[in-house]
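Here you get one chain, nothing else, as structure tokens; it is the form predicted on its own.
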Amino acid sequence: MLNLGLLTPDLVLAGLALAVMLADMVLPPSRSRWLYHLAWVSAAGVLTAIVLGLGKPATMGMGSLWVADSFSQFFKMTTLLAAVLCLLLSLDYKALPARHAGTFGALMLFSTAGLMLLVSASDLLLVFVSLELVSISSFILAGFERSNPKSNEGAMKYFLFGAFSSAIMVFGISLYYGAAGTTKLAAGLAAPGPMLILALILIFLGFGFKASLAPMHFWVPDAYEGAPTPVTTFLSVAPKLATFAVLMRVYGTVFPSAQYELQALVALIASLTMTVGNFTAFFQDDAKRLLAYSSIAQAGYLLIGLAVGTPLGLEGVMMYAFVYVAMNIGAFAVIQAVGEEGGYGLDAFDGLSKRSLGLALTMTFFLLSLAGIPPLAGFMGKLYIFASAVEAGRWWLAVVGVVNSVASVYFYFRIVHRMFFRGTRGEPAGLRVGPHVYGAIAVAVAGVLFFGIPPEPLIAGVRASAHLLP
């Protein structure tokens, strides 16, 4: 196939996932924990290889069904970074059975490889195959705690909604083929007739499931609540961001939403997603469900960049995607540390500042960034996205975003209030937090600080990466 070497990082990661599965067959059970290390080192190695290859002509080009450009490399690095941090969290997650470490690590790597293929896809066939690789791996990961009824329930709902969205996408792809005569994504293949527009809408709805856009979000709270916390963390970040990369490629450049009169629909879904996510989070008493609705709202903010369809909107999506990895994974890392000791209800955070002041401060730090409070990185991401809406004349969309950001402060600070102004249940006792969780939190804190207070390095990197090949 033409230029298959452009997918070398993706294929290497898939090969390493197979190696983790094979190693699981030969390692004795007493050493199965090593497989977690093998998995995260594999993802970190591929991430390093992509970073070292940035800017080299050999890593750029177009293949039969794929494209390798600076835009896809940016989202591959983002996805791999999320995978590395989530695999580190898995090392200190006690509910994962050690005997299934190889299976868990391999599924995480397969899902990541599928996301890498997804952001490079230039043909709907590869898009669908990549999504199915991600979905099948994610269905199993979501139900990995087989003794937990909530995990089984969440995985089943995830599977059913996933099958339904896949059917919608396949139907959209068939209509696209009927209108364009091919499954390749390229501008100018067909006039914007009714069949093509309907195809693009159905394909968009299929993507909306993965990105947890309203009204395709119903699976999210139960799946996030029941899944192992490292899996919840991964699902809340990596598939969402990779899906937005594809959305920006398809509806931002190949079939611009303005040209096909889809901007109003995308803007409506963005507003609905922000509002449903934020205002439903008010009523949640489980930390994982609360952040599940928060992640739905964050998808709405990201969708603003697609709705405006401008270069500034593209840069805003990329900037917010990168900082979202740090602040969301950091918040879930603290939730995992607290939840393994006292459960995931909000009352588990009561008096956390007396038990672990460091965790309470870092959790506050991440929540402030998610709310978009300056000078943290979340503020810079939202500033770019809202500015793109104002620049494009869609000021009302920016107003909806700002109102939702202000509203989100309420439910984020429900956790902060409990950590600092509620008494502990019984005598205060220190939390036993594993070193890998602390490592993930440290990386997340560094990312939120470094790309928030001096945002110039991230802005420069985003501008250098916001170039899509045809």
Contents of the next structure:
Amino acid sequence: MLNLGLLTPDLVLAGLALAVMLADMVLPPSRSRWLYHLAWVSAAGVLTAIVLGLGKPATMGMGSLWVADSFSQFFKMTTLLAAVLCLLLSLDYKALPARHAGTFGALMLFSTAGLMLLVSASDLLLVFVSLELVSISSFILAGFERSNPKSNEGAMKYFLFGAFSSAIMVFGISLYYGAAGTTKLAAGLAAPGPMLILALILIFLGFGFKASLAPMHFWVPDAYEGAPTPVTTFLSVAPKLATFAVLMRVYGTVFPSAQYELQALVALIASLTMTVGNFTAFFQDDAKRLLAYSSIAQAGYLLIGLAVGTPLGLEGVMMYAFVYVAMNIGAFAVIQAVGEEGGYGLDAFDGLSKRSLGLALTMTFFLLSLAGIPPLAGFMGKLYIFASAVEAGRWWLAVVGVVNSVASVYFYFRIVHRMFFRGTRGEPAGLRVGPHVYGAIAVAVAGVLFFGIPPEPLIAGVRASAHLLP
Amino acid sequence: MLSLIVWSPLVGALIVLMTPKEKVRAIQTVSFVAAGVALAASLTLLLNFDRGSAAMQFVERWMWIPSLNVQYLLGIDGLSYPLVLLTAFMSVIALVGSLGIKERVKEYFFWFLLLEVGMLGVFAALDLVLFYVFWELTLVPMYFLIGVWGGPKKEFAAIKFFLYTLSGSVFMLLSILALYFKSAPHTFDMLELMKPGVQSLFDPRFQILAFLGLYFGMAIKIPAFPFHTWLPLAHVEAPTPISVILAAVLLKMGVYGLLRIAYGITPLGFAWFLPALIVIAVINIVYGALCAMAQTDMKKMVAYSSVNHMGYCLLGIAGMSATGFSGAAFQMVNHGIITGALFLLVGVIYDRAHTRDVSAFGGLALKLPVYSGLMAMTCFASLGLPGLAGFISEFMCFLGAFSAWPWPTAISVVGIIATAAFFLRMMQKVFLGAFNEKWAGMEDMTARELISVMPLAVVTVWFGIAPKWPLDLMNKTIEHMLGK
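Return the form predicted in complex with the partner chain of this protein as a structure block, the form predicted on its own having already been given.
The complete assembly is shown below, putting the previous chain first.
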């Protein structure tokens, strides 16, 4: 049954992306900011439509090429939320060339649409196609500051690593096809054996690139550093979380990693990712690079939930994913606000509390939340994930997780230290922050506080959404 | 009522945050009102507090996170109520001491009030997650209070304090989670977890592991040897009022947690650990005193004396007798008051001389009679002179431990001698002997300093002469804890 209606939001968004592109040709250059507004309003509109349509029964479409279950709706919401906030940030980002505003907005929407398809996909073919849609848009977005050599370098690295990992993934998919005779993701089609396991591992590694898991993380710091800040923000959140959604679909329900004895591998990668991310972040002097490594570490925490694989673990991943949107985008928004004036070196944060106490305090909130200090939302997410590890008796994983959380405080507080303990260079001058950045920060602060102090609504939402269609 | 006590400083903190930073007077007034409301409310509880009952009183119970069965559960008994009183009281005292803060006043009072919320919450919370949230809530404000307003090595001291304490508390969190999943039905409620029905689910091996996680978190806070190394640094670098809070309240969180949670919920693990605990107590007492003796910086000396005094608490606890437990609980209060006063007094002289080196002074007793008198009394109280508060509780700790652990207790007595030695030597060098003419212009204590120290001195004498009143508050609960 061709049930294209299930993908209406995704297709509408892709259509709107085209509309933004077309509008670019019609609008005079002086009005180019309208295109950003058009873009974020489109994403917000689709988000509203999805929220309003929540609670529909889950169904499959086109020979189960895609599914629209509450799980995919959940991750579509996180993706769209991230897209809206990042497009708001780009409104106040000066380095973007005005005459390419339409292209930028459209590419953001295309990659968002790709991510939405990705979380709905229940067939490796669709997974691959949508992943390529995301990747190609992101490669261009990462290199959008054409005159900035770092942006070019980052985009190039991103592209080369991306192509490489796509190849690995395709190889994995072809093996899967060999074992199962189809690319459909369903249990019982493929005979368990070395070929299937090899296929699963290769596909996992391909996803690992997108989710920035160690040791497939080498592109992350360079791409994040070079990309325009709103794009960095987007890359650090949306593709990563959508990839986790697919990982959960494949390795959480269809091929439970415990059945295929992949748990040890996943747990090992989780520990490695956390440790590499956190301990490399110690030595960074660039705020974007620092948060890049932090986001690698965060992927490691998320992977704990997957490695545990129990319902509690999967709920933990969803919960942490949602919270992560708020706190990571918030932190990047402050970095953008500060970095636009003083550059992205950590010394730009010197004496920020004297220039703008409010901004310094909110940044502290975001960093504390990322570090998992209560009563902020990040703590509740981590509590959930560590709880799942404890429940399943995977003590060493929980211990690695908490030790890493402690270590992460050290580098997060290097920023706090500069904001509160250092003086400014010269007279403390006020900081000019664009209204849209303020808007994004306000949403993020609200998320960090609201999901931290009364986390029940979020937990209830996650529980209701944690039903996957196989 | 307990919610009022816990949250009124938060309301104050938010008002402070919204006040323009130039309005220093307004900020100070708001802080005093907020802390004053907490103190007044905790004092009014005295009227209704039933000393004859060991049950939790003034219990407030709401569901906080139903899906995980986390409750907003507050309540106090004879163990926690004196500590709530102590916290509210010492906060006001430290606020008086904070009036001397001139830099970044708004931020200071904001963090201070936030810290008070965390401290009060720790003692009032009866749900483990809530407890943990309050426990961690003290870290960030303390980091800023040390790091911005502290001494020369403040930044290092601040981050060391933060990381050290956090690394302990995350293991405590894992233990809490383990207890949750082992109990049936899953609960974070401390009182439920102490009930025999739930207790029977915890086998000894599990209890030992859970205890170790809990103990690791508490031991760093207490601080018990060998996790005490953050303390001298943090106490010395912190500004005076914050040293007061650190010594008077923050260390008590560890001992309180050990008694309430580690002993209450994992008694078998606690019993298994006892032989180690007594050794740690003895090391804390003797080693702390010897370290204090080696210091020439007065503040550092007082800081190490805290390590020594917390050793008495541990000794009393290790005795596992009603006398020992009461002694430990009473010692917590007394140490808070006495050491708080000591830090304030050291701060007084530092403000004038800008040095705390004992050998820089001499013969101050002639020049500063009031100051010298107060200092002498507080030192005597701290070294355990009969008639003052410290003696009663220390004596009870020794008495409680003696029947179970005669030899370790005997060794600990050496600690008392060392304590007496370093306090007397300090007094001799600073107050007696030839007057150092360098300090000819030094003035005696100001009204503000007197206001902050006098209440503590009065309480020290009062508890020394009439210890029955505070001990009566605790007795029933302690008997109940020991199952009598």
